[in-house]
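Take a look at this single chain in structure tokens; it is the form predicted alone.
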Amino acid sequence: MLNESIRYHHDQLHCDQVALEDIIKSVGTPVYIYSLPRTLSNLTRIQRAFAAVQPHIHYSAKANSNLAVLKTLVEAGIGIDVVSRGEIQRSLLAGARPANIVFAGVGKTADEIRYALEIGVGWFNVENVAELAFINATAKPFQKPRVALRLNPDIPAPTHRHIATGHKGAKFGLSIATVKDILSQRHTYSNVDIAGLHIHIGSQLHNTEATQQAIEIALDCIRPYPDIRTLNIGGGLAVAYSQDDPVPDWETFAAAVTPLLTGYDVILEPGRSIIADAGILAMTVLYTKEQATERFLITDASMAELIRPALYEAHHEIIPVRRESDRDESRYHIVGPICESADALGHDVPLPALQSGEYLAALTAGAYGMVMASNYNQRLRPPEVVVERDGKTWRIARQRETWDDLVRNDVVV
């Protein structure tokens, strides 16, 4: 999706004031490119939408953990939501204070928990009774950590089944009965401060009703405990991946849920909604191909760089970097070099006839793109470029991997 930062100017695709071709010719393809101005603009819009409850915002690092992105958001004054020690360490490198880190995740290891206690993370989002018991037993020598119990409200989220997390068959969270049982015996967990509840029923939510229901269930759980005043409502704010994507805007979402949250300390953990439409994946057309009645554009980007279409059947708009209105359009399958039939970035994409060497861009690729990239088929993971906050200058924020990187940890005997 085009926006105020990712747009055409004189028929050339730009990221803010930088022509994509200038970046591509310097660093090659495939390459991820992020707009820091758009990232900050998205953050500001979320803050304004939820202003009625003045939430503590913690950016979800799993969406995009590039250090330049993290540093930009930390400097904007928000915290970070993490799910691993690696994400904690990247957040610290980006300048985050431990007290502004929320440590979530369904499978925290003993070493990760000890490390988080040692540095003093701000919150643990707890998903298992045994996890809570371990934190309580391990926390005695440390400052008492704040804990939010992750409630699984048994509500199917209106989203893809792979990113729905609040139904009873999901691995996430604690049942309503378990949460109520823990709260009734908080005194047995004397080394932790069970100070809130956490809910996150899924990502890319297509309406507000399920989230409203989940919040109401959470409020019912903590109503007998007037000292529990924190509710972490997770993320899930949807992003439009096409013009006709039926998703509520953030202002509508906020208007639906904030009346329920008045008087509570609210934590919000957006990820995709901050970074998705600030990023693109640029690629080069290698070959064109016609087979039976199908037309293919074979590119140097693949499911190794952007797995979302193969994993979720996710849609990304794919457009030419240089637009020429006098070319006739046809419909193409945009595919990569990986030896899998699933290696397609788009199907039936309307595009002009392109030649080898021309460039394409997959839009709204800033979230769950590079963080899920792999070396499958021994491919080098791509570089990441950021357009700086001034909108005029750009830099490489992560170098392209090298052939030496692929074997650096191998043990040859």
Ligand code: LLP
Second form
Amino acid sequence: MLNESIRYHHDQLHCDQVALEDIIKSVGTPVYIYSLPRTLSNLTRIQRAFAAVQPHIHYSAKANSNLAVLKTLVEAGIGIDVVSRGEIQRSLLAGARPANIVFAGVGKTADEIRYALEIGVGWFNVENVAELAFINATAKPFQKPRVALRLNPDIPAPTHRHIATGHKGAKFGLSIATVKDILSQRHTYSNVDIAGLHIHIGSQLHNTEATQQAIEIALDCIRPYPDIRTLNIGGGLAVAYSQDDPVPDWETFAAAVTPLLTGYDVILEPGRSIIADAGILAMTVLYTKEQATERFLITDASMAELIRPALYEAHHEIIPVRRESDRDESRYHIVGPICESADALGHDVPLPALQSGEYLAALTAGAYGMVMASNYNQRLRPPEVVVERDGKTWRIARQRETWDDLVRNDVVV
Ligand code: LLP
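Please supply the corresponding structure for the form predicted together with the named molecule (the preceding block corresponds to the form predicted alone).
Whole complex next, starting from this chain.
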């Protein structure tokens, strides 16, 4: 969706004060473009909404782990939430202090756990009894790591089934009974400090009630242990992908949950809410096609660059980079070059008649876009451009992959 940074100016789509056409002409398409001003203003809005509990914010690097984005957020003073050694390494490269890293994940390997202990991450979010036992056994020579137990509160999250994580049958977290059991014998885990609980019932949450219930269950688990003061309530703040997307705004979300959290140390792990609407995917129309009753625009972006529509039937607004109001509008399927019928970025998108060579932008693509891109069909992963904090200058933050990159790891005999 359009916002203060991604907007038309004299009918030309801009990212802050930079015309997208300038970037496209220099870098080519497909290309991801992120507004750092919008990224920072999203962070400020979250901080303001949750001000009553002064949360520690750990940006969820899985949403977008571009180094320029990470560095900007680290410099703004927040921590990072990671789920792999790769994300830890990127966070460190971006300047994060290990103590400001929260290490989560349902399947941490022994190597990853050892590495995280060596560098001294701030928290382990633990999801498995065997994982807890391993961390405890391995942590002896190191400074006692803090552990938050990830609770599976058995609450169906109000979101797409692929991104719901808090129901009983999910692979995530520890059941209420297991959490209570661990807490009752937590002193047997003498090399770690079990100092908090973690919940994350899902992403893009469409109401606040499910999170309120989950927090109440978590509070109930720790009530007998007054020295446990930290509650990590995960991510999940939703973003509107269209005008009529019925999502609670962050102020409403915060107003619903902060009264429950007073007196606790609160950790938030927002990913999507910080970066989704700061990013766009720009593409070029390669061909037009009319077949049976359908009209297609075939673009040089595909499900390999933005898989959300194919994977979750997610909606992204797709708009022309140059707005020309005198052209007739029709409805188009926006499809890519990949040999799959699922390879569509949008259906029935109202657009003016475009010619090959003209540009389109998929909006709200900053989160779970580039990080989920693949080389399927041996495509090159696209470059990432950032518009700097001044809103005027831009630079390539990651180059487009090359044909050599595609064969770099092949072993040819
Ligand atoms: N914390 C944990 C433990 C998580 O699993 C996630 C996201 C987050 C924080 C960040 O959540 P957010 O603030 O972004 O909602 N690929 C999907 C989304 C997957 C979310 C995975 N976990 C999509 O494109 O919608």
